[in-house]
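Take a look at this one chain, the form predicted on its own, written out in C-alpha cells.
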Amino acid sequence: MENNLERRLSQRWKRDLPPPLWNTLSGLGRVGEKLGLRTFLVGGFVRDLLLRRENLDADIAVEGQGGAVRLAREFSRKGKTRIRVFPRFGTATLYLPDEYRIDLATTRKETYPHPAALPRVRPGSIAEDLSRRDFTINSLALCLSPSEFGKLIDPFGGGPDLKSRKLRILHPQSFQDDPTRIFRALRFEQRLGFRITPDNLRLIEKTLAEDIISRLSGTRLTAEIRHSLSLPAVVPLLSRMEKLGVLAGIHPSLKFDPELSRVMSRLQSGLKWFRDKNLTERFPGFEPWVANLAALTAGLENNDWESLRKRLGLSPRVSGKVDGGRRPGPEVLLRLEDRRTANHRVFRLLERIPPEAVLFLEAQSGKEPARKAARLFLSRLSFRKTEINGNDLKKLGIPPGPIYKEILGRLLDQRVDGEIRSRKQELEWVKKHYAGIRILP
C-alpha cells in the first residue's frame, strides 16, 4: 500500500498540485528529517487525497524536539519563506506564493477535564496526535520524511471506513467530550455522502439526552451553527438535525417542519441567484448563513428568539439582520405580492431591511410578484440615488430646512421609477415643482 501511495504522491501530486505547494510539502519532509523530526500530512488533506477530492488546505504535524516551530524556522532560513510562529502553542504558518499557506503543529495529546470543556494539551507522539481527532477518516497521516515517504499511519481503521463510506468516532466518550463533533458528523454526512454508523447514532442520542450541548459556550455553539447554515445542502442537513433532536438541543422551540423546508429551499434558490449576479461584491458584509438563520428562527415567539439570541451571544450586527426578517408585518408581504406596487413603493418597503432578510422575505412569500420585486430591489433599485444634493438646492435659491429631505426624497422616487434619468432632469424637475419657494434676487 505504501508503494502505491508513494507513487500517487510523487506522480499525481506533483502533476496536479500547484508547484509552490508541492515543492513546500516535499521540502518540509527533507528539512525535517535532517533535523531529526518526523513530518506528516494529517487530517482532511489526507482524507481527500484518498477520496480523490481536491483540497489545497494542507495541515502538517511535526513529531520531535522543537516540533513545528523549529522546522518552520529552519525551512524559512533555507528557502526564505515568510513564516509566522507561535512558540507558546507549538504552531507555525508558512505563507507561500499565490496566497497559499501551510499550517504546522507540533504533535500533541489532549485530555478533557469534563464534558464539553476545552481540552488540556501537552506534547505527544503522532499516534497520540491522531487519537485526539474527531473521526476515523480524519485520523490518517502520511509521512513526508524521505525515509518513510508515503507511509500511511492509520491506527483507527480510517482507510476501510473511507471505502465503506462510514462516519465513526474514535472512542465512546468522543461526543460527550466535545459535542461539537455531532454537528461536524452531520455536515460530513452531507458533504461527503457518508453515513454515521448505528452505534454512533446511539451515542449521539445519548449525548443529546444528557443535554451536554447546553454546556457549550455560546461562541462555540454559534460557530457550529454558522458552519452548518453555510452548507449548500442546508435543507437536508436541518432535516437530519430535526430528526435526531439536535435542533431541540440548541433550543426547545426550534423546529424544521415541511413548510419551513419549502421556504428554505426557495431561499437557497435566492442565495444562488444572489451569488450568480455577483451581488456579494455590491453588498459588503453579506452573510448567507444569516439569511438561513432568519428563516430558521422566523417561527419563534419573540421571547424564544430573545433567549436564543442571548444563548448564542449573537452580535448586534447579526441580531439586527435577523430582526430585519422578523419585523416586517404581513402588510409588507401583501404589498410585495401585488403586481401593481410601483417601484418606488418597493424601494421604500425594503430600503431599511438587510439584503439577507429581503431574500428571506422573498422565500417566505413564495409568490412570483414578491420574487420579482425583491430581486429587482436587490439588483437595481437599491443602488439608485439622486445626482444633486443640498448644495445644488441652495444654489437654486431654496432656503435650507426640512424641505430638502422632502425634495430629495421625491426626486429619489422619480429616479427609482425611471421617470428621471439624469442630473439635468433632476434640476429641471426641482425648478418646475419648487419654483414658488425660491428666494429670488
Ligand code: ATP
Given for the second form:
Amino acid sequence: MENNLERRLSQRWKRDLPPPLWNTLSGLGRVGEKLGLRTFLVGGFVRDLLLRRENLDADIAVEGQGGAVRLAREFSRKGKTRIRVFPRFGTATLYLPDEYRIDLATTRKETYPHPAALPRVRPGSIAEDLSRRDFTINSLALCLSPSEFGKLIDPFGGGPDLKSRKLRILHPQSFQDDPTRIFRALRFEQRLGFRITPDNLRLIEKTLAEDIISRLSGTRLTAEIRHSLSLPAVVPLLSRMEKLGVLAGIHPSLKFDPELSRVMSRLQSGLKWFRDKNLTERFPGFEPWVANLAALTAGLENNDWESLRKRLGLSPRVSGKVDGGRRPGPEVLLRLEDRRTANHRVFRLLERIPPEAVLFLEAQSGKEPARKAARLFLSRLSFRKTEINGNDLKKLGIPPGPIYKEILGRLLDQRVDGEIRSRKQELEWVKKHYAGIRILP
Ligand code: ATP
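Could the form predicted in complex with this ligand be shown next, to go alongside the form predicted on its own?
Complete assembly follows, chain above in first position.
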C-alpha cells in the first residue's frame, strides 16, 4: 500500500500542485537538508493531496535543531519570500503569491495534564508529532528532504483508511484527551463523505456519557459550534449530533427534531440565495453560522437560552443577532405571510431585525409570500433611503421638532413603496403636505 501510494504520489503531486507552491515545498526540503533538518508535509494538506482535493494551506513539520524558525529564516534570506516567525511557539508562516500560505512548525510532542485541558507541548520527533494528531487520515507525513523525497510516513494506517473512507482516532483515550475531536470527526464525515468506524462511535458515546463536553472552555466549545454551523451540510451534521447526544452534551435543552430539520433546510437555501446575490458584501459582518444558531436555539425557553449564552460566552454582537430572531412574535410572521402587506409595512416589520434573523424568519414560515417579502427586503427595500434630510426641511421653513421624524418617516415609506423616486419628488411632496406648517410652542 505504502509503496503504491508513494509511487502514485511522486508522479502526481508535481502535476497537481501549482508551480509556486511546488517550487517552495521542494526548496524548503533542500534548504532544510543543508541545515541538517528533516522537512515534512503533514496533516490535512497530505490528506487532501491524496484525495485530490484542493487545499490552499500547506502545513510543514520540521524536525531538528532550531526547527521551523531556523528553516523559515534561512529560506526567506535566500529566496526573499515574505515570512512571519513566532519563535516562542517554534512556528513560522510563508506567504506566497495567489493566496497560498505555508505554515511551518517544529515537530513536537504533547501531553494532557487532565482530560479536555490544553496540552503541554515540547519538541519531539516526527513520529511523536504524528502521534499527537486527531485521526489516522490526518497523521500522514510526506518527506520533502531530497534524500527521502516523497517518502510517506504512515504509522497509523491513514493510507488504507483514506482508501476505505474511514475516520479513526489513534488511541482509545483520544476523545477524552480532547473532546473537540468529537466535533471534528462529525464534520469530517460530512465534508469528506467518510464514516466514523463503529468502535469509534462507541467511544464517542462512552466519552459523552462522562459529560466530557462540560469540561471544555466556553471559547473552545463556541469555536467548534461556529465551525459546525458554518458547514453547508449542517442539517445532516446536526441530525447526527442529536442522535449521538452531542447536542444534549452542549446543553440539555438543545434538540434537533424533524420540524427543525425542515426549517434549517429552508434556511440553507436562504443562505445560498444570500451568497449568490452577493449580499454578504452589502451586509458587512453578516455571519451565516449565526443564522443557524438562531434557528437551533429558537425553541429554547428564555432561561435555557440565557444559560447557554452564558456557557458559551457569546459576544453581545452574536447574542444580539440571535435575540433578533427570538423577539418577533407570531404576528410578524402572519403579516409577512399575507401577500397584501405593503412594502413599507414589510420594511417597518424587519428594519430592526439583523439579516441573519430575517433569513431565519423566512425559513421558519416556509410560506411563499414570507419568502418573497424577506428576500425583497434584504435585496432591495433595506437599502432605500430618503435623499432629503433635516437641513432641507429647515430650508423649507419648517420649524425643527418631532415633526421632522414624522415627515422623513412618511417619505421613506413612499420611497420603499416606489411612489417617490427622486429628491425633486420628495421636496414637492413635503411642500404640498407640510408647507406653511407652524408648530405652536
Ligand atoms: P481543514 O483545514 O481542511 O479543516 P485540517 O485537517 O488541515 O483540515 P486543521 O484544523 O487546519 O484541519 O488542522 C491541521 C492538522 O492539525 C490536522 O490535520 C491534524 O493533524 C491536526 N489537528 C487539528 N486539530 C487537532 C486536534 N484537536 N487534535 C489533534 N490534532 C489536531
